[in-house]
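As a starting point, one isolated chain is supplied in structure tokens, in the form predicted on its own.
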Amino acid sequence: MNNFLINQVKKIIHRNSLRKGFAHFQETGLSTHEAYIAMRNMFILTRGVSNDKLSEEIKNQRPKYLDIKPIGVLGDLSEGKAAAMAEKMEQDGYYIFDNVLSEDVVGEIFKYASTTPTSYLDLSSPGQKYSTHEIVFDESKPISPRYQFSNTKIVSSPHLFNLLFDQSLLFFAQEYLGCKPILDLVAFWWSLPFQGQGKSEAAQLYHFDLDRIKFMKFFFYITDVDTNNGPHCYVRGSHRALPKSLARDGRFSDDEIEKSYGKSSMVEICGKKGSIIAVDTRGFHKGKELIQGKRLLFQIEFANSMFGQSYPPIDINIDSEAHQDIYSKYIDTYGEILQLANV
């Protein structure tokens, strides 16, 4: 049997598994591992078309909120500003905002990360595993290329917690996704130089993310980021369709990416501390390996559906009346992973 026929048979098998799994998810809210793997396989076999079709279905099922106040850390996004930004991001796969976090907020987040124990990528274990033992980050005693805070530690920082409920972020995410967004993932981590070790595990080789059908991430630089200390690298326009030459799951070398897209499409996103960028990480991206210094990054992800990979909920306490109102008003967004512990 030739490759064309083999791929056609694979498509039929994975398409049926995906459709069955997606229907089960819509009925029960539960996403099976088999259906998740089928989504990844169909994405590769159709070079992204399968996810695009499912996203169009979801748009009709999850119409946009009509009452988000589009003001926050991104500024005032009313009067079509968010739409213009989202259109630019749809073209390039990323957007660099003019607004930045204030020096005071950046300083408090940095202080919190410098004094709060965190897990670290354990290179002695196979795969991408983090230590159960937590330590306070010490740049002078590197033991790993990446140190990652638990979700509990993230929501314990008042300033990171505030960002989760920022309405300008919600408004932009809705504009880009075309439907009610779902807050589905948060992450906060340090990166250090580590002599080339753990590049794959630390996401320092090109790859595409595919935990959900459609999603986008906000990255907040909490330290200055230049070409030597880990800029986010992105392949402009690579979120739109997967090239045949790269239609596989896994990590990719710089040479492979350059052959398919050209060097001019490979962008390093540098920025001062406080910089905010939005990225569709369905496109090819990586964190560049650090040569010197350190990098501290906070990430918030919004998706159009929880179908796909499974993550545990995050227990939170909401003391602010304003946050309580936002949580209740947009429960479809925040209630998927933020679980009230004080109820």
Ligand SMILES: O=C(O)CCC(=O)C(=O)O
Second form
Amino acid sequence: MNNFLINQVKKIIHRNSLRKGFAHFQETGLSTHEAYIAMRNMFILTRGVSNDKLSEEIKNQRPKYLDIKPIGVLGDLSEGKAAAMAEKMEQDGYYIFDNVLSEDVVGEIFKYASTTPTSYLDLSSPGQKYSTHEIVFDESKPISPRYQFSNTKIVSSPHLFNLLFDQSLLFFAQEYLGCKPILDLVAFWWSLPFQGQGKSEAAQLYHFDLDRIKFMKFFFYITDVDTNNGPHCYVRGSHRALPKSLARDGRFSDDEIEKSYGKSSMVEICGKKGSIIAVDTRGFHKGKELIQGKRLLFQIEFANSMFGQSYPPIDINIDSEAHQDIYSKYIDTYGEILQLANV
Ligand SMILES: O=C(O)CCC(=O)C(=O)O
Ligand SMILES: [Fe+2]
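Could the form predicted together with the ligand be given as well, to go with the form predicted on its own?
Zooming out: every chain and molecule, the one shown earlier first.
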């Protein structure tokens, strides 16, 4: 059989498996590993079209909230401001906001991260494994390129917790996703120079994320980020159709990316501490390996569906009435991964 026919047969098999798996998810809310793998395979075989089609279906099933008050860390996004920003992001795959986190908030988050024990990427065995024991980050004694806080540690920081419920972020995510967003992932980590070791595991080689059908991440720089201490690198416009030559899963070299897209599309996103960036990481991206210094980054992901990879839920306690109101009003957004403890 020639390659074309082989691909057609593969497509039929993966399409069936995806269709069956997605229908099962819609009935039961459960996503099987087999269906998740079929989504990834279909994404590659159709160079993205399969995900775009599913997203169109989801738009009808999860119509936008009409009552969000779009005010928060991104400013006041009413009067069409979010739509214009989302349109720019639709073109480029990322958006750098003018608004930044306040110095006080950045300072408090930095202090929390400097004093709270964290796991670290353990390179002593293969795979992307984090240590079970936690240590307080010490940049003078590097033992890993990446130190990642547990979800429990993230929700224990009042300032990070606040950001999870920020209504300007929710509003922007809804504008970009075109439907009710789901908060599906949070991450908070330090990066350090580590002589090129663990680059793949630390997401420092180009790749695309594909845990969900459609998703976007907010990045918050908590330290100043320049070309030497790990800017987020993004290939402008690469969130659209996947080029034939790059239609596979895995990690990609800078050269491979440059051949397809050209150097001028490869953007290094530097920024002062407090910077806020939205990124559609279905496009090619990486964290640049650090040459010196350190980077502290907080990240929140919103998706259009929980279909795909499974993550464990996070137990939370809500003290403030405002957060309680938001949580219950937008339970479809916050209730998927955040579970009220002691209920
Ligand atoms: O460290 C970065 O800038 C990118 C990390 C990454 O690949 C991701 O968050 O999906
Ligand atoms: Fe990534």
